[in-house]
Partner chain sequence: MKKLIVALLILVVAFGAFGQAKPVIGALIRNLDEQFVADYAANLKVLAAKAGVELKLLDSRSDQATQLDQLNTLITQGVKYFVIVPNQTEATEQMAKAIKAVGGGAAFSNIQPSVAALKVGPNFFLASSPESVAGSIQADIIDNYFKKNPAALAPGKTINALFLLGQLGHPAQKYRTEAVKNGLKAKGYKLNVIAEDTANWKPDEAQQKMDAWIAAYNGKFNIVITNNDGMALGAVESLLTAKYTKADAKDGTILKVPVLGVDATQVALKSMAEDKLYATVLQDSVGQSSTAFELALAMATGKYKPGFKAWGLSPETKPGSEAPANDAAVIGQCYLVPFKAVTKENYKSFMTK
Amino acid sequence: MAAKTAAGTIEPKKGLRAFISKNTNLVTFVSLAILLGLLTRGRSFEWPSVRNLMIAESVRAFAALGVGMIIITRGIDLSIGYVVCLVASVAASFAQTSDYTAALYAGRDFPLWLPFLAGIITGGLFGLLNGVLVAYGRLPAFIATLGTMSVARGFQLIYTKAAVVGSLKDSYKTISQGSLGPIPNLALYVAAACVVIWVLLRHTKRGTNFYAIGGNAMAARVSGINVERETVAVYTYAGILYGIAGCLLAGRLGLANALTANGMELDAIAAVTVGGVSQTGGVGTMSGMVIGVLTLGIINYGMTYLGVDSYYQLLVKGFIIIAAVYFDMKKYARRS
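Can I get the structure for only this chain, the form predicted alone?
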């Protein structure tokens, strides 16, 4: 237990044990990185491996940043995967080469900014819809986003007629597939997004409101916070991030289909939970979200390296979520 000072206040615990308790997600990440390095005989520390990890996890990072903010407000979003799938399909349809006879808009050559605008608007509208359903429709976030997940899935199949949206312009693909020196573009986009989310959460009134709503929505309302407006805002911000993720994913893959981003909601929720964003609301940081994404990335890399079947990898992810939420609840139950 922490010691009391002469004034009667509780003195914070110090030492290695206190550091590990406070930075569990960081310690877990470092430990897994070292373990993976030992298993691969150092190959995982080589730049090509690090670069591949950044590329593989960049799109998931956008989704994690979005749902992380929602969970801070004690919400949840199950629509991520299909919203990103729909966005990728919409963006890809405006980025197809004009001479591709099977294109959704055959013979049309759209400017390069249009796929991003269309994709981000699509993601933002779904985020707005989720927020309105939760804030003003009074629907549980679980039910509301489960419904919009199905709506996004239906729109994707109707819009594409269940066909693959391929033959994208090289200039569009380069935005996701290119690099600035040795650093992949995707990693730079994530870095920029992280700065924006960090500023939003830590240095704006709206960010403070998100934490207050997650901590105690009734108390936040009494203190003058417009809970409904802030709830709509956080879901809309998340939708915009999903929109960016979908646009970049289409460029990275060079196509979009009905399986694009399949299961991304599981990856994103697992990542932020491992990263220390509490399911009870009011707790979480941008850095924790990113560490959670990288931690899951290392786990995926390690399982692939060890030849673990992809079906078993899904089992592992499920158990990770269960374990992370369990220990999260135990941790904050002790504090309270």
Given for the second form:
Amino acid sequence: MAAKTAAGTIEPKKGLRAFISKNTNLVTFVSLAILLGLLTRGRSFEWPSVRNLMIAESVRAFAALGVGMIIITRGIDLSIGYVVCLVASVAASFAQTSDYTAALYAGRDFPLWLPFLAGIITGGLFGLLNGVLVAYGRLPAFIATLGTMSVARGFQLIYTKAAVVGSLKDSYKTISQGSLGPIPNLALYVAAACVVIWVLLRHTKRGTNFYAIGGNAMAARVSGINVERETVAVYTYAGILYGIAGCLLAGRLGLANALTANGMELDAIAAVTVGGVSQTGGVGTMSGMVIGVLTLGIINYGMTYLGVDSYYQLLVKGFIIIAAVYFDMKKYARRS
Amino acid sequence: MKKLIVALLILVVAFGAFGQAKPVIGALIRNLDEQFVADYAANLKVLAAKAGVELKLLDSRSDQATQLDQLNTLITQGVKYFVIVPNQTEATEQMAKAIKAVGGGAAFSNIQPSVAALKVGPNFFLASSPESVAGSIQADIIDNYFKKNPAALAPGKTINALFLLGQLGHPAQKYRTEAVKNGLKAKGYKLNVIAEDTANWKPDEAQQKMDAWIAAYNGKFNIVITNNDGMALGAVESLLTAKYTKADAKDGTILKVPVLGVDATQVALKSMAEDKLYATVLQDSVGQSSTAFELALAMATGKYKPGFKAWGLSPETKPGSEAPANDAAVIGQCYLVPFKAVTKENYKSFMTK
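Here we have the form predicted alone; I need the corresponding form predicted together with its partner chain.
Everything in the complex follows now, all chains and molecules, and the chain you saw is the first one.
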């Protein structure tokens, strides 16, 4: 198409190209949304569908924001799925109805804030542990979080005795399942978290430090940044976000068990990578992470809507991740 | 670019051209990696094709959150009637409420819906064989074995058992194990669990566990009980490799101790034909899927009436011992598909020719 255009109109094209190249993730998202809109004859643009998408992706968004920050510092976290699973189980155990005889604390009625406190502390502690292992133990993040993943799974099975933690109080479930007017509560929480993360990354010294460490840890250290302390901080923040994710997920499902959130690390890491957070460290934005989550969400939603076989869905997901990382690597290899 | 747009438009029109007249049934399937669930789904497809029904079948890959998302998606597509193989009993009420909100109905299989889920409305059904029945049938088979071979028992009517369990926390793991243990105790045996551990449904993990156990407990166990055929066959391989065998198969197996599975897969039946695996239990995927499908179809075509016969089965009339078929208020919504013991006497009839 460009070849057919008269010489005089090349200038704005360049502008468009520059825009596309700068905002690949946004352009991908919008194109996929339009494609899905066409394939579903406009149904995917209707409010119930948009609402479903928001509900479906909210919990993942928390996990993605957490691991996104870690990847900015050039780390990785594989423990997400089982940490969220453990948190959901802990939170659920404090939110069971008191007349449920099979409850973990049968006959006890806890205040509504306790499951959240317990869940967020659990998540935060695992984040702290990950951070300490990576920063002070000098373990590769890949191995450290692989280990804590197994630890979290073990704790979950021991704590719940492998049973389903169900029969949660309606008041607890409403926190996740309710809505403010037409907008689901979950989306509001994500929005709030986004604001916090945006401020943290863009307007605090700590945020700047994260980018500096990811860009070049050695240089960051030389310039006076306490790399260890900041590394512990980023993993702990991520752990707190997983904590919130687990609490909300338990409320959304009305239960937690050993299979809850399994594999969420893959979804979260894939989402932020698609959203332009570079595996080479030092690159990524809050908005990119959210766009990444929504992009994978729209692909999931589209494939479900069109009835694509789940085995093929796995293939598609895998290819998307590989492609996203490939282009990411290519982009930054060129730059360096 | 233009070509792409034309291609897209053609695609859109093609999708739009699908007739709307066919009844639509949504099938929310827990996880197609499980043999039983895969067989269940395969039969649904056959039934839908025969009945001229549009079947929207979705696999949640063992994730309840995904299953909820899939349900919401189908509801926005206008689907009202469902066949559901849920992930957890505890999630069924929430799903039933979402379906009730659009005036639909559903039949639940494999994992029992809660009583509360069936109480959501008269259009919600159990079309299943509760997992615990598989365990109870294993207990019956074991009881028969030791009645025929009392010498195999340890003193004091004691059963020294090794248990290979499915994925911990999985409902089938939990209920099958509980039921076989309770069943044996109820029959007056002293059950001594020599060792039990998960092998995550997998033959290779089961084989590894069994290798270690044979070394540690040689001669100290008199039965191997597993939650599925895959693990049972892993244990059989391990016993064969360790030469834990005897000269004859008078008691039905050349192994020194009987090994039991659940599922009656074709490889398991072949192993029985070779006098290796002792016995298994058939969870009737065809029976469950046919019952659930006929209920959903009857609702979708307005033919459902209380007392409707699905796959030749009538709903229960008297409350039994297991939820949800233990509640008089919903007993008319419960269709119990029988499990079948698969033993030396009848295994040939389950083999596909």
